[in-house]
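The chain below stands alone and is given in structure tokens; this is the form predicted on its own.
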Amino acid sequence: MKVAFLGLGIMGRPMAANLAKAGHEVTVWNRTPGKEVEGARTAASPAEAAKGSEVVWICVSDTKAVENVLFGAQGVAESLASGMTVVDSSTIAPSATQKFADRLRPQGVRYVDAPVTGSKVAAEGGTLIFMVGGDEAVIDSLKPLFAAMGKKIFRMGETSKGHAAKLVMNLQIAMIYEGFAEALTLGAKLGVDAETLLPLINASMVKSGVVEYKAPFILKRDFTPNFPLRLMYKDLRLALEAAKEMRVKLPGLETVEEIYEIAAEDGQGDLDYAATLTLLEKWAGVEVKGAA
């Protein structure tokens, strides 16, 4: 298939690379010049990338970035034609997704939201999990592309429901990790180190995918960004905004969001979100001990 892939960040670049490796005709664009993908053509603008494509796939940082890529100067909208499909794998406000889809519908353009979970490692390995919102027949037509980048697709409902599910997922990830980080911090203060505590955690009902994934990085004190803290912070704010729109109270998330705000102000925004642990350590006057 002819695919324009827009956004070559931590997730987007390996996703585009996997599409090219699978034999699709890929044209890429990135806001900051200089990033390329082997086997793909590089375009100077979203409009140029989208011209003649069957599918335009977006993976950028936030709601405003998606809007600019679609409707800004030299945006995708200049090159869209009836029958084309726009897929958005960014994490943005579900209400904005619906508005964007409504704006493009009169042009005969189909709109699918398909955010992902799995982090950088899964993006590189082509094992992402997609949460998808959109018409079922349109989603079926995209299966060769999903197969090149991921291992599972979950249709969550109509357009915007994929982004709704992503906010719900990241809410849980952040809160599970916060419980883990707080437990490690208190354990360290009480004299129980992480390497002693982890086998117990993994043998009990507390075991989770979040703990399994993050624990090795924590033990090595490696906060290189698999999922930057600033992006998780953005997603938590989106979840709180969506909750406000729906008149839902999320007191636990409100507290966790404050921790992310302080961590971002403390200069941790470009580290992995697991770096919130270091804030807890600083407050407690301890360090969670890992491997030597």
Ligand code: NAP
Given for the second form:
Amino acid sequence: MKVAFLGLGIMGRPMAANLAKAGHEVTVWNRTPGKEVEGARTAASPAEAAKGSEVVWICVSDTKAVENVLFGAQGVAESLASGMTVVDSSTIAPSATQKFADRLRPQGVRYVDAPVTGSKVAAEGGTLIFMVGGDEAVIDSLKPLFAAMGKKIFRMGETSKGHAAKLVMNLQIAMIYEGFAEALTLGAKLGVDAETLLPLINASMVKSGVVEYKAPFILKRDFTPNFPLRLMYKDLRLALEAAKEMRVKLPGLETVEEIYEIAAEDGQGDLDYAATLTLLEKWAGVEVKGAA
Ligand code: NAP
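The form predicted on its own done, now the form predicted together with the ligand:
Full complex below, order starting with the chain above.
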């Protein structure tokens, strides 16, 4: 298929590379020039990338960035063709997705929201999990592209429901990680190190994918970003905004969001969200270590 891929960050670049590797005709664009993808053509603007493409796939930071790519100067909207499909794998506000889709529909453009879970490792390995909102037939037509980048797609309902599901997922990831980080901090203070605690966690009902993924990085004290803290903070704010719109009270999430706010103010925004552990350590006056 002819695909324009817009946004070559931690996630977008390997996703586009996997599309090219699978034999699709890929044109890439990134706001800051200089990023390229092997086997893909590089365009100078979203409009140029989108011209003649069957599918425009977006993976940029936030709601404003998606709006910019679609409707800003030299945006996708300047090269729309009836029958084109726009797919958004960024994590943004579901209400904004609905508005973008409504704006493009009169021109015959189909809109699918397909945010991902799986982080950098899964983006590189082509094993992402997509949660997808949109018309069933349109989603079916995208199957070869989903297959090149991921291992599973979950259909969440109409356009914008993928983004709704993504906020609900990240709410849980942040809160599970916070529980893990608080447990490790108190454990360290009480004299039980992380490496001793982990086999117990993994043998019990506390076991989780979040713990499994993050523990090796914590033991190495490697906080280079797989999923940058600033982006998780953005997602928690989006979840709280959605909760406010829906008049839902989420007191646990409000507390966790404050921790991200302090961590971001502390200059940790570009580290992995696992670095929120270091705030707890600072407050407790302890450092979580492996047994060695
Ligand atoms: P990233 O590495 O920070 O990359 C962000 C991308 O967005 C870059 O290509 C950046 O361009 C572009 N961008 C930012 N603002 C823009 C604007 N105003 N106009 C056009 N382009 C703009 O982020 P990422 O980790 O790839 O994440 C991308 C999306 O996937 C986010 O919504 C994130 O929440 C979501 N996500 C990430 C992960 C993860 O583990 N990393 C997992 C699931 C979902 P420049 O190069 O010019 O800055």
